[in-house]
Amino acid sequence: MKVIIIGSGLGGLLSAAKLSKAGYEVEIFERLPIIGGRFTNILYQGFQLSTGALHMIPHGPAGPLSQLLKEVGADVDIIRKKPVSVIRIPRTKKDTDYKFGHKDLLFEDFKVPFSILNRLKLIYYIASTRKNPPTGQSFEEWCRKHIPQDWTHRISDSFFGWALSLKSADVPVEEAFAIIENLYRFGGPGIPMGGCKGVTDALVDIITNNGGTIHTSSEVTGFEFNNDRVTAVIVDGNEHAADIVISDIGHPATANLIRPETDISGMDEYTRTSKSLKPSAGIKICLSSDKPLIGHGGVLLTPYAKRVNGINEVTNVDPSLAPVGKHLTMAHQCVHWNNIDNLDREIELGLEDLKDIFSGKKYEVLLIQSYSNDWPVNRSPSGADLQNRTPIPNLYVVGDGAKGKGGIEVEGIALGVKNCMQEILIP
């Protein structure tokens, strides 16, 4: 059976890892000259910096990405070194070294500028709601109605920022608790060996192996279809035939490859709702030092920077990522859309805040990179993603804007994928 796949993303690659380990045909088309989307790596001035994705795995070598990898067999080597997370908090004059401003607190001890009346309150309602998690509003509106505490707010928004791009008053508060359930579940980050690269490359090593043909710049214009199935693709004006056809390009993009004309039940709704979806947007800044700026391979978050919600300096646990006797941290805030017009303001304050939270250490600002629009940071925000199914019966979507409940940027591509795969597989 043929499939063909639109898109060398992370959500494509995982596809094709799966369906041509399982027997299909498959054929994947990229518009771009490279593969991996916004998940590889770039060579800038000897460092691997990655086109969209940090180089790190969510839920390191236990969640579902790596899980996903191993199914497949991909040869990927994802590395979780202690602290994971810590979070930076200004001292206060209780503390005996109050002059140097700040203190770091690991992340599982997030409660501890909580008073003892909120702490008790957020044991009890996380233990609470485990299973039957609140629904219909924003997490924001639900810590503010129970646990209303300048922290609460700082901490969500600067761990939301971080692992979604989000502001915590945009994040559904039932994704919220799934994705707090995941990381009771799965653990914290690690950071795969080669970075985005590393995994691109394992999964285009088993598409190959397995028969799978990548075409680079090579751009899917349209479709052809026959009883409103997907009969071909269309690319440089050739037909492709296909029995099933995967995209990695977005529900928005992929109803644009239907013809206007092309009379399908359900098909004006999805267009309308898959275009109707904000996508989430970021800052990325590199920064380059002879010493290391963190000192570990877990997220620093910063919950009171003015932008950046969080930093990782990679380079502490694979060195390989920069030239000899350097260090690689990469810097990411959210971008909330009412502030996406105005993205070199947003770039100022993001490199206020690190002359900040690195005072006193010497770094250089290897590039800023930002995502938005066309290429954002997801191409709808966690807990507005539409499903893998189209109307069309054998059309799916994969990726950023098909991502599972509960799923944290790559580990919500790998949860959507499983969903996907398992809709063609098991019938």
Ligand SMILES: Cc1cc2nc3c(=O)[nH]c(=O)nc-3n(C[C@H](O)[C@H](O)[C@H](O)COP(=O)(O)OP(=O)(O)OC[C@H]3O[C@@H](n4cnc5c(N)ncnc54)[C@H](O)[C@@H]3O)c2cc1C
Given for the second form:
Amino acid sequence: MKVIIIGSGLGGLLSAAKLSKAGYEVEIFERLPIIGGRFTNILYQGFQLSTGALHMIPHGPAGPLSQLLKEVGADVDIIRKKPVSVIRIPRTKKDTDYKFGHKDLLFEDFKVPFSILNRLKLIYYIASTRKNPPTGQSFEEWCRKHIPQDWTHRISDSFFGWALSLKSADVPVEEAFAIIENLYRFGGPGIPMGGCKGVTDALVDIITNNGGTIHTSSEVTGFEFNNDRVTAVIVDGNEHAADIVISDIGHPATANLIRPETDISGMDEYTRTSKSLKPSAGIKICLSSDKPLIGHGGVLLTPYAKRVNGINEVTNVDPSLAPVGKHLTMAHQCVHWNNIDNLDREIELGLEDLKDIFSGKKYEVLLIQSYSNDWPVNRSPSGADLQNRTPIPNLYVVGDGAKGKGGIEVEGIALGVKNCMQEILIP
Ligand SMILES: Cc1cc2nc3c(=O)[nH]c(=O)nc-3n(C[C@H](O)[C@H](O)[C@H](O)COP(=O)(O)OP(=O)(O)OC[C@H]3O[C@@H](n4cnc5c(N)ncnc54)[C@H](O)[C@@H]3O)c2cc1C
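Given the form predicted on its own above, produce the structure of the same protein in the form predicted in complex with the named molecule.
Okay, now the whole complex, with that chain kicking things off.
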């Protein structure tokens, strides 16, 4: 059975590793000269920066991605170090060392800034909504009704801005609760040794060792059909026959590969729905310093910053991601769809935040990267993902346009790939 995969991002590589191990003949076509999509490293001034991700795996060594990597035999070391996350908040007059401006709270103490009444409500809601999570509104709307406090808004925007590159007003409440549930189940983030490339390289080894092939600089430009099934993909004008096609390029781009005159039931609706999804956008600012700016391997959430949602410093876990004696710190900020045409201003505000957060510390801005449209943070905003199936029975979509429920970023990709593999391997 021959499977062709379009795109060598994490979704494509995970699918290829799983299917090549199961005995399928696998061929990947990747339009770029490099493998890994938004989950690989770029060597820049001796630093291992990345094409997208912040070298972080949301649920570390216990989550769905780690489980899937183990299942396919990929040799990746994912390290979770304490503290996994801290929250920077301003000092108040109650703090003895008030003059220093801010202090860091452990993530598990995020309830501390709530009023006593809201703390009690929170405990009640966490316990009572587990079986029957709320639905039909955004997380922000739900919070406004149930736990109205400035802190609720700040901490949820900072957390979802970091984790999903979305504002809490754009996260459906059911998805937010599924994410919170998964945080309790799998725990917080970890860093893969070697960064993103540590993961994608390990998958490439599995694929090639099992007879799979990866073609780079090879863009898929269309499909051939027989009745309602794809029979081949077109690359450089040549047809490559396949029994199954898996697309890692998102639903809208996959729909674009299908000629409009192709007569397939449900296609118009599929194209309309997939094109209505707005990819989540963001800005990453990479910093270099001689001394650590954060000093631990977790996430620093910054709910009082103007734009920056969170920051990590991966060299506290894997020093090989920077030249000897240097640290690599990366700040992430969500860019709301309303601000997408104002990226320069968004970057300015992010840089101002960093000056504030690291005031008195020495650092250099290495690189500023922005992500939107067809190179976004997530192809589909979390909670709005379409399934892996398309109206074409042997054409599937994986990746961050088809994440599984409650899956943050690459954890969602792994859940989506698992769902897709169930459809293919257990028909
Ligand atoms: C700033 C930023 C920070 C992030 N931080 C994290 C993080 O710390 N942790 C985390 O878990 N996630 C993070 N993410 C998200 C994560 O990087 C992505 O969700 C993930 O890498 C997407 O993988 P994918 O397989 O869905 O798609 P992609 O990586 O985009 O792969 C798709 C591939 O398909 C190729 N392609 C496209 N069209 C064609 C075609 N026609 N023919 C052939 N090939 C084609 C593309 O070139 C690409 O290589 C971050 C993303 C960004 C942008």
